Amino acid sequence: MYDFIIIGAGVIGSSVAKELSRYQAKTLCLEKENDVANVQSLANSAIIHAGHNPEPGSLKATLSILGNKMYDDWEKELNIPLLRTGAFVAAHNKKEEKIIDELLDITKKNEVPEYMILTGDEARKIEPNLAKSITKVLSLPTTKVTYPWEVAFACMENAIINGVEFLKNKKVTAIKKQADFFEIEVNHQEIYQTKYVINAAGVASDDIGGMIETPPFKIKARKGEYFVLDRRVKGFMNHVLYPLPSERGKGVLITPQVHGNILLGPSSEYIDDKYEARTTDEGLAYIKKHSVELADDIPFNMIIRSFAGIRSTSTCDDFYIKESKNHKGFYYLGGIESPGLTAAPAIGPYLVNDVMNVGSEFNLNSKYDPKREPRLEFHRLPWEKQKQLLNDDHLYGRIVCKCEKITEKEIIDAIHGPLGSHSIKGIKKRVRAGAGLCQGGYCEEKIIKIIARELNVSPLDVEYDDLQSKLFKEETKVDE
């Protein structure tokens, strides 16, 4: 019997797991995918927003303002990457300038710090590539950028170290309420029992709720497509650039990334299939058309990848973080769309302490450690430290991914770490092997062999991503 079962290991589920690990409670997190942060948390703009857009007084506003500040602590404690970019919200004419004034009013009411208004010419002195058509910007210096899956990894690794159990490839297929506990069926065969259920299933949160009651909201999935520019464009734009928000969301953005790349996007399209994350000619053309409204001379020739992500828009206008009205002990984390990543550090404590009042039933974990050791990045270390590590293990001297300068030892550590991964994409997410200019063209074959060797399996059994994504059907050349 568990005290808590969290359904979903995206950024939100992982942050809740971290918060619950502060207590002497038996906690399990179930994830239907083959990795943490593999759906909504995988593919988005990675922005920690300043708070200029949410309705004042809403949970979105309150938790995102607090979450933005808490990322400074998470950067130190969890060693997550942060890029302090600041942001410009752009207007092109008098009509749009009036909307900037409306956003300024929201910014003031939300008590966003350090904001200012700049003319187009003043903004271009800071960002020379800003479109010449822009006449006025709202500047938001506290805007930051991170990597969503690295945030989720950090939270879940910390939770695991502090006693939380994590199981992947565990799809919840049924939930039953018994007298004073819940039975959770997984993959139509396993049964887990728990006192409390936390539904952090993202785009599937209404489906999970529907297993036990009529859910208090419905989720409509929106697909957003993106381009990735090679990191050689670093410096082309140093601020996050927003257009004015519309009914389609925050619009097509230009977003510098932690590792030097720049994202263009997203598009915004409602879709019926919650997991249909393919790019389209129409979506990518939309991005090109609207990104040039923000910047001149965008280096589209530096595009190295395109991708699509899913966002969970709910029928509620705000985050839905509440206990079920019908089943005591069943909690919803629904409609956590933008600024969900921004609010993530605050959502865990809000749910656990303010909504659930866990401290009234469970004692604090005296062995709780809020820190997570940083991932070793060999190529960034001083030469003397590199020599020391090379003396300890020669595999630090074997470069597997030349684009990102990732060593074989770093890949091995990613395979066997607290939140280890056995898939090619999982290794890419953890150490960036395959994330560079060639997108794995030269190193992927080597990574497959390393995974196979470390797990003592055939290369035929190595997955790209999920359990159905094996790259090879059979050997075509064998020794006689």
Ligand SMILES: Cc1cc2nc3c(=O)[nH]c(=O)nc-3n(C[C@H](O)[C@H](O)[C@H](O)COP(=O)(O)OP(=O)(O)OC[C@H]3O[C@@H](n4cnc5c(N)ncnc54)[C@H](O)[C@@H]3O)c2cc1C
Second form
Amino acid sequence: MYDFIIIGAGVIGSSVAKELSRYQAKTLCLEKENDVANVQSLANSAIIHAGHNPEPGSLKATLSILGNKMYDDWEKELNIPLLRTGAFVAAHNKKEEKIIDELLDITKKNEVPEYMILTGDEARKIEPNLAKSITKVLSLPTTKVTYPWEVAFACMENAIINGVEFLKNKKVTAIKKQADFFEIEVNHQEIYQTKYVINAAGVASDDIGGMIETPPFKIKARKGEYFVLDRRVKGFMNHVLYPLPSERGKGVLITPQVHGNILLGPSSEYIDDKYEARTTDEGLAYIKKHSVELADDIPFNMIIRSFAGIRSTSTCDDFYIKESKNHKGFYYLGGIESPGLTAAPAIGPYLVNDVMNVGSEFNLNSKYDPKREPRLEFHRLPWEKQKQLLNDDHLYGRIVCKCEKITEKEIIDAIHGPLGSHSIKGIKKRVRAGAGLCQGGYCEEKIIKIIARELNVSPLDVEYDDLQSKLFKEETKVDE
Ligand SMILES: Cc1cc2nc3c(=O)[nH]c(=O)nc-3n(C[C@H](O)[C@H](O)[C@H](O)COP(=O)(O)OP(=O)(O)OC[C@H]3O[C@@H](n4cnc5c(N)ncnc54)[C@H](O)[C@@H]3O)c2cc1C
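Given the form predicted alone, corresponding form predicted in complex with the ligand:
What follows is the entire complex, opening with the chain shown before.
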């Protein structure tokens, strides 16, 4: 019998797992995918927002503003990468300038630090590629950018070190409430028992709730599509650029990324099938049309990829972080759309301490370690350190991904690490092998061979992403 079962290992389930690991409790996290952070927490803008538009007093405002500050601690404790970009919210005419004044009011009420109002010319001195049509800017220096799935990895790795169990490829298929515990059915076959359930299933959080009651909200999924520009565009824009927000969200943004790439997007389209995350001609055309309103001469010739993410917008306006009214011990983390990534560091402690009051039933884990070791990035190390590592292991000298300069040893560590991955996409998420200009064109075949060798399986068994995504059907040429 577990004390806690968390359903879903995105940034939110992982933040909850980390917070629960502070207590002497038996905690399990079940994830339907073959990796942490494979859904919403994978495909988003990666921005740690400053707080210029959530409704003052709402959970979105309170937790995201606290979360933004907590990322500075997480950077040190968990070695999460942060790029302190700052952000500009742009207006183009007198009508839009009035909306900037309204946003300024919200910014003040939310006690966002260090904000400023700049004229278009003042802002262009800082960002020369800002569109000439922009007349006024709300500057938000505390905005930063992270590597979203690294946030989830860091939390889950830390939770595992502190005693939490994590199981992937475990889809929750039914939940039964017994007298004073829950039975969680997984993959239609296994049963796990637990005293408390934490539903952190993102776009599926209403379906998970629907397994025991009429859920208190419905997810109205909203797709967001993006273009990725190659990291050779680094410096084209150093701030996050926002247009004015609308009822469809924060609009099409220009967002520098931690590794030098720039994202253009997202679009915003309500969709019926919340698991359908393919890009569309219309969505990508929408991004091109609107991104040019923010910057002149965008290097569209540097696009290396497009992708889409699905927002878990809900019928509640705010995050829904509450116990079920009908089933004591069942907790919802619903409607955690943007600014959910920003709020993630604050959501775990808010649920565990303020809503669940876990400390009243469980003692603190005296062995709790808040730290997580950084991932080694060989090409960023000084030559002396590189030489030392090369002496220890010659596989640091074998570069597999030439675009991102990733060595064979780093790939092997990603396969066997604490949250090791056996898929091409999982390796890419961990060490960026295949994330560069050629998008894996040159290195994927080598990575497949390394995975097969390390796991002692056939290349036919290597997956691109989930269990259904085998890369090859059969061998057509066999070496004698
Ligand atoms: C286009 C877009 C842009 C965004 N931009 C930003 C931004 O810049 N800044 C920001 O702060 N926020 C942003 N967000 C919001 C942010 O990404 C989310 O708030 C956050 O990722 C939510 O995390 P989560 O863990 O709740 O959801 P998810 O990451 O979706 O995790 C839920 C997990 O539950 C699992 N699951 C579902 N059903 C089951 C089941 N039956 N059994 C087991 N597991 C299950 C899923 O596989 C998934 O891994 C954006 C979101 C989108 C889509």
